[in-house]
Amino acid sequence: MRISRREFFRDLGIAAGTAVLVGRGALAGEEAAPAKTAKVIVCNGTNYKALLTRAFAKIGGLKKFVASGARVLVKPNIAWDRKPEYAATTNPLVVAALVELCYGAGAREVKVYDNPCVDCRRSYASSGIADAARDAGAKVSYVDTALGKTVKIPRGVAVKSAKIYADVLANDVVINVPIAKDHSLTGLTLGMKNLMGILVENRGRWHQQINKKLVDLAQVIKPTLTVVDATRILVANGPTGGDLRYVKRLDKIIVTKDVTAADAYAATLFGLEPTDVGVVKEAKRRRFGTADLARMAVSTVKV
């Protein structure tokens, strides 16, 4: 049963305070099959490289999607120009302790990078990503919007192409790294909504349909892996936030190779079931990815 608004914010105790595409030839005109099970693995705590090298050895281990000499994409949520503790953003040490492992499994490349809503400058270094992200070696670009490619959606429902960051397709591995938060069009915004980050072109369009747009481009860039930032969640005022009244400390992060059931889950945390978010319940219905939670295979790591 859903519950309201005031229902969830009493029952929280809200307090201030605190892709990918699967390299070359990862363009895919069929739908996915819908996996008999997903394991998704959710980390409590706050060491953050601890629990993501936990979480990735329930799933065979960094190094069976990073392999010696990969070029890495780990894609953040860099839209706004806000602080992290506001929840606008993925927590930038997340993005640095990715880094780091990628670099750990044997990539020659790690890159960061984002299309943000606002000016790039101040959403890279406010968002505090940059930083961190080179700090842990990773190259931090902007995205350079004239250099797209077109790539041909052949099953889309609502749209039948894209325009993406051209570079992404020279990557590997792309790793999905959304922060969970609340979203004023979409209810929330989590792994699916963050891939409108590589698109290099009029996002507007996708504002109409937008839940079956989002479903359409998750069937052509596919992430390795999706690794939701719920560190600290934003549960109104989404997607730009700036009121630590509406911030939620979880001290979570979800790891899971299915983008679906990453977002799934992720609903829980607002306490929604998952087909109350509009992109998973379109999800569900084509049969993309794991959107019921009695077929995933969830658990959970601590430090």
Second form
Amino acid sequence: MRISRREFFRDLGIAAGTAVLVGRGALAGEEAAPAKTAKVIVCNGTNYKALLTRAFAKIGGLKKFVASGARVLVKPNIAWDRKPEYAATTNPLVVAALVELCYGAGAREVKVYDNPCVDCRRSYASSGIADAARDAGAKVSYVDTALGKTVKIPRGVAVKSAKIYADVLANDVVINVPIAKDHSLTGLTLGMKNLMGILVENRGRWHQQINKKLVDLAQVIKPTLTVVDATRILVANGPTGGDLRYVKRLDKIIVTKDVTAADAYAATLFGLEPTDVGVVKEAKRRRFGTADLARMAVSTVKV
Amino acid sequence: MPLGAWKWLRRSSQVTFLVVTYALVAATTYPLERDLPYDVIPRFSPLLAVSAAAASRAIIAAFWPALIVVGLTLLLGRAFCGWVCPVGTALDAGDFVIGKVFRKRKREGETVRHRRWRTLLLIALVVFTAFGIPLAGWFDPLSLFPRTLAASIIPYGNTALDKTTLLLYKVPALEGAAFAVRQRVVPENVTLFSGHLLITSAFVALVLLGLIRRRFYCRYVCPTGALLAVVGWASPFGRRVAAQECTECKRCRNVCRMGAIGGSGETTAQAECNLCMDCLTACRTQRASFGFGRKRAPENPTSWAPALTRRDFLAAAGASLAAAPTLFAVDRGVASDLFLIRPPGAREEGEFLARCVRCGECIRVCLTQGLAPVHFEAGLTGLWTPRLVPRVGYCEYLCTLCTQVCPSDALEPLSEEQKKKEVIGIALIDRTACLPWAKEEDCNVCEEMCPTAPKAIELRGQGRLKPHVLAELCVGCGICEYACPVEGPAAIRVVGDPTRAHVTDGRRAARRRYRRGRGWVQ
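Given the form predicted on its own above, produce the structure of the same protein in the form predicted together with the partner chain.
So here's everything in the complex, that chain up top.
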């Protein structure tokens, strides 16, 4: 195996660093506990607004992220023409709670949209999200695929550019609100997969080497926060579901700044290891975000 | 009432019905939640009622509004043609423009002999109908007009809006307005149907026939007009001419758009007059009037009846009788398009063809605009019936819109639960083109999109996962074909449900051939 000079120095550095850390730990007589690099807050309960308020408090309060006068995009999963109870789309109550909290934190404008896989009029209506978000004061609109902006992905492994809905880039804050679901190609569809909803190009073509492409995309579109809706999860027949026997009620919401950590932790809700999810495995390989459960500071909120 | 007022009343009535027709067809779109009779226009046609009923050998109660038109005609004659019919109104507008542009229209001569053509067409349609070949919808104005709106005029308007708003996006001040317009238009899936050119051409041709005579279509072609002429021949209402001095100016004859007035204005062809009332004001001595009773003007020999000889009648009936079985046989041979997918709720193919009036309402309402008018893929007689073209738009799993707007129930209304079980076709994978099968690339798009529970497409395999269709679960909605990322024709395609067609044998054989030749497998 040939090793480039750069790889040699990198590996050398890692080896030296590891040696120092291990050595120090050994000297101090401590266990080599990995540094906690991601805060993950797990909410338990059904009062979503109260849960989220307390969860945000643990990472410094929503005001820290949503500055006064900020423009916010709350990006749920509205991909399918399914009623909320089928767990194919994000819980409309969670979306509404987020919208209200953002306004509470001082947001000037909160938008809610997604580029669905099926007809947008039906998915917006069936999912209950359009009504709930509108009632909460959000500006709900359909994604106009004519308004694309090509974003370069300089460090992309599988894609070098992506056509993004231009309005996404005009926001100060993006809150990524996926629902945790089964998916045949990525294992599960979670936070990083949810970001595909802002693409306005041929998404069918993203499904080859999808895990690499999703990590590529996440490097340029970094959500400020990722809020995984696991109030109910879809355990089979994903991502469309369509039968209540595929739905498992958990009453959980995961809040974190690190989309990889969100996906990795959410995997455990399905009884999986984080690396069982292709996209988390890829992120871990590329050292993108925190994929390691041991390096997460997990705290729980209950109401 | 001043005589001139009648003309304005008639014009208002025409414009009102034209606008109502347009508004109803334009409103026939998702979510159909207003309480409107979206499918009512074709149901007003007595010809479509008779045709669909005879071809399907069933009385179709949905056509009750046609009785209103029959009643109106029995009483008033062809008032429908002059006051209501949207095609008549469009032709009047066209004739007006043609008159302005080409000032020297050929003198409106007597055309007695040619009046019979519309009646001969009516006879042929009736004979064909008896053989289960209903072609009335091709010519009937209440099918022709909604179809032209649905497949041509409204899509052209939407396309124009789409392109204009895209241009407006480049003007910063108008960006917001353009976005607002597009929020309404773009979700309607701006699509030009494959068949739009033929439908447009047919309509433009009708208008251009006005170069030869005003209301050419109404005089010589329209079989519905021919039917109403028969029905209203003896109506008590009509044009009356007082016995007073006449200047022989023949202005009434020249102004008559139907060529119904004969002599020096003293006779009227009751079966031709559409009560436009233009002759009232044209007359210098004001001797014409309209009313009930015996004082009706004497019958003008230009009417259809003398023009239609017994020989004509027998020739038309005989020729149609001979042509019908031939057409039937040829048709069944032609109709072997493997990929002909009928909309959900469609009856058995023969029954479907018999009932479908080709009005285009289902095509208009289709959520994804995947329904398109066919040319000859369903045989010669299948022209302008609907088919699903999944590569353009799939059939949304829980959507039942098209089944709600069919005026003749050729598509039977489906509930959401029924729709889930409605099989309109079956997906087949082309293993020579499918990315995981042929190119060693990952792909799950068809499986991901598949809406059934459990999914009708399963990914299986050691190492690379490859899609397989589970035939017993597939409903043929075509979302897999729609979304397949392979360039050009999809690597998964939906074949029309072979079990519901009377062309079963032809289509099954075609399907077998296709599968053998191209390596298509479920």
